[in-house]
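First, one chain by itself in structure tokens, the form predicted on its own.
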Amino acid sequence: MNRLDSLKDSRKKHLVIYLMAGDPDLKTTEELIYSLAGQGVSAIELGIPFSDPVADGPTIQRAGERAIANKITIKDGLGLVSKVRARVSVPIIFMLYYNLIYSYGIERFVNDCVKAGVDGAIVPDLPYDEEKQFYDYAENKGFYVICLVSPTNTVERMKKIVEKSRGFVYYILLKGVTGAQKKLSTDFEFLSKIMKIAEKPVFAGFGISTPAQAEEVAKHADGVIIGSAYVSLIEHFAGNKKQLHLKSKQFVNKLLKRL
């Protein structure tokens, strides 16, 4: 049984918390990840860098570039992976581009996943119509790849994603790349179709930054993705890991309480 299987719990709405792995260093991703999963988020997605994130705003962007310069690679996530497994049980997922799997071979990817605890990858750039090798593979040794759907995708398409999708369905609040945003303006229309058809847990994600703004948006959809404000907090108090800590349990639990 796959870890993400405990998330169609539908008595409680979910959490999953993005962080980049190594921002600012593998060594405290390690210890927020055990901070997470003491407070009982859901899942924690687990970015691995790549040059040109095409998906991620500026905040993300930084964090990747600063992961970059810590030379982090697949093989230092599933390292990372591996060793929280001994003391979490939360769901953990690879947020990362296609190149870096296809150069790091498709099976191997996949095998090294599984092996080291890794749930599933959300893929933002591979649409769930291509590449059937990598999907085919994942579903044969149990390994979940999460779908992404945007406001964009008409409603056939949207199907077609939701049924592929594995885990959960991931629904792009925004048009455009991740980021805070001040004020969400989101088609929920869209949203109830998916929920209404989908057999799976729906997540959201993309441009969320505040409580209040998970509150609502947690009224139309099975759990909420916080990265960029997440993300943008660590890069803030990077210098003061004890301030780090402290901010970090702080922002998760009135997320938490506003859920």
Given for the second form:
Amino acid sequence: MNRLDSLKDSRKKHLVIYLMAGDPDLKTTEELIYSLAGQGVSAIELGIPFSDPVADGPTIQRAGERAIANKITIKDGLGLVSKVRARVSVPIIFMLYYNLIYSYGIERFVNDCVKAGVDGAIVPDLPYDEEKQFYDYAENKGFYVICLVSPTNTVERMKKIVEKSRGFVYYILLKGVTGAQKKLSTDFEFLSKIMKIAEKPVFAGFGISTPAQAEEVAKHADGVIIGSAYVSLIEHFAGNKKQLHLKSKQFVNKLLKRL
Amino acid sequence: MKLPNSKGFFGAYGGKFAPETLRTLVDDLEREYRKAQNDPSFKKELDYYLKYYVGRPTPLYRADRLSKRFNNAKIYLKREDLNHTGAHKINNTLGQILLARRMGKTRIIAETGAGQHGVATATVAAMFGLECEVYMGEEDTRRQALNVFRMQLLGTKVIPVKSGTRTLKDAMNEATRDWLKNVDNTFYIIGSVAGFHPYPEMVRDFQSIIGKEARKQIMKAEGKLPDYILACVGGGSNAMGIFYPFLNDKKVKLIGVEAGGLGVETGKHSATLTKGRTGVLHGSKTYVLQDINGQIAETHSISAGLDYPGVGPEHSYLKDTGRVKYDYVVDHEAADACIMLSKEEGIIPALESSHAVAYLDKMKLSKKDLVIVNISGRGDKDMGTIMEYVGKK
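Show the same protein again, this time as the form predicted together with the partner chain rather than the form predicted on its own.
Time for the whole complex; same chain goes first.
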């Protein structure tokens, strides 16, 4: 049993929120997790900062730079999740680049995640058909590796990715890097193809910044992932914790209402 | 066995660690490259431009005064500095832009450190009339202002990169992000034997013209193969280019010289194979300079072209198998070698290539040794750095 199995519930549209561990500091990240869990988000994606995040746009790059300045590592992420597990059961997924996992040790990473209560990982620079040893070990331990599908993938490859992904399938809405977009220029044709094939939940992310956009995308998917728009909010209100918690609550409420 | 294998691995190194959005394009590129390899008209076209535009073959020059300095060992210099644009980089940019044209791409992007690859890319883009944008760390745009202007003169837009350490690795990150966004019309010309498969193989193949020529030239001049071949290694494209045609000649000792910066114990260096450990950077598994947590390290070298925390995956493989010996020289040794070669032979080498020249001093050469040093580029771009160095001395 993995907490991410709760995402199979198809009676509602799911909301996943991304935030960077240790931005602006670990204590704030912890409080935000309690607040997000309390509001009923379906899962939390917790970023672990990397020096060279090629799949991320400026907003998440800056969050990563702040977290690196705070010397945040995988260990800190694990410590944080262990701590919040005393109070919340919301699924928590790490989002990180592969070199961090490789450096930490593949088996040690999976074991420590399971022990701390991390349910899975998203690794944007690790395709489903590299590093068999990592995928096999994760599978063996019931640790979910969530794979990404891009609009540029061939149907043949998309099918294989969907098959390999655990927990849910992460559909990249736009060609490019993470980051809020004023206008979502995407066609949902490929996404509906994936929805038809996948026997697991399909969530869409990259570029969604407003509740209205979230509502539009959720019509075509099982759920949406909000990253940069939420991280921007943290960046903007980091100096005023009270405001930050208030704005976070309001933003997430608006999103939940529209889904 | 021919390497890389079908998945792009040289032993344990290499691979296609590409974000999914680039995957189809990278697969298309691989297919197009295989087609081109088997198409005589591609080779004919490439050969034509290499001869009439780049000026190949480059000479293999017997450096008598240099030889005298090193116990009369016979030392030859492979003169890649005499290529159009002044370095070996154009061998590869020409090959890749021909592929881009075959794939119908209309826009070219590249990353550059010292600016030599940027200039070589801007040059071929101008020649073929393609739109071109080059990413360059903000730090490097200041250090190499002249090359920035050269690229602009050639009609290329130079984009200063303000993220991370603002050097070559960040330029590569930013070029990758651009490619993710503009995947439909854009071709990314990578300048080194790095990146995801098939780049390390493809760049090696385009650069191996250096070794093929050197082999013929030394056989003609001396009737035998050399005892040693020296080349500098940053990402490692000039070294792979000259080493590759000699890999099966076990008697030829191949030596790759890394940038020891201020000393490999200081943490301010770029000696990836000497001090790094296995990781995944810019699409391939390879030796990487990184901290204990896997964050990529900041590097330093007197030569911007070697200032890179990764290295081509095939070099990692050749290190582990022992076929190539990798060692390093530090900043001042390279700068001194640059000055020495200028005075002895009237050839001003790039600071990158000066690392290979400097290594001659570390070898106990004797009269019976036959050596080739790859002079991968000319030193004009480094005059500011050398002036500063001489001033401090």
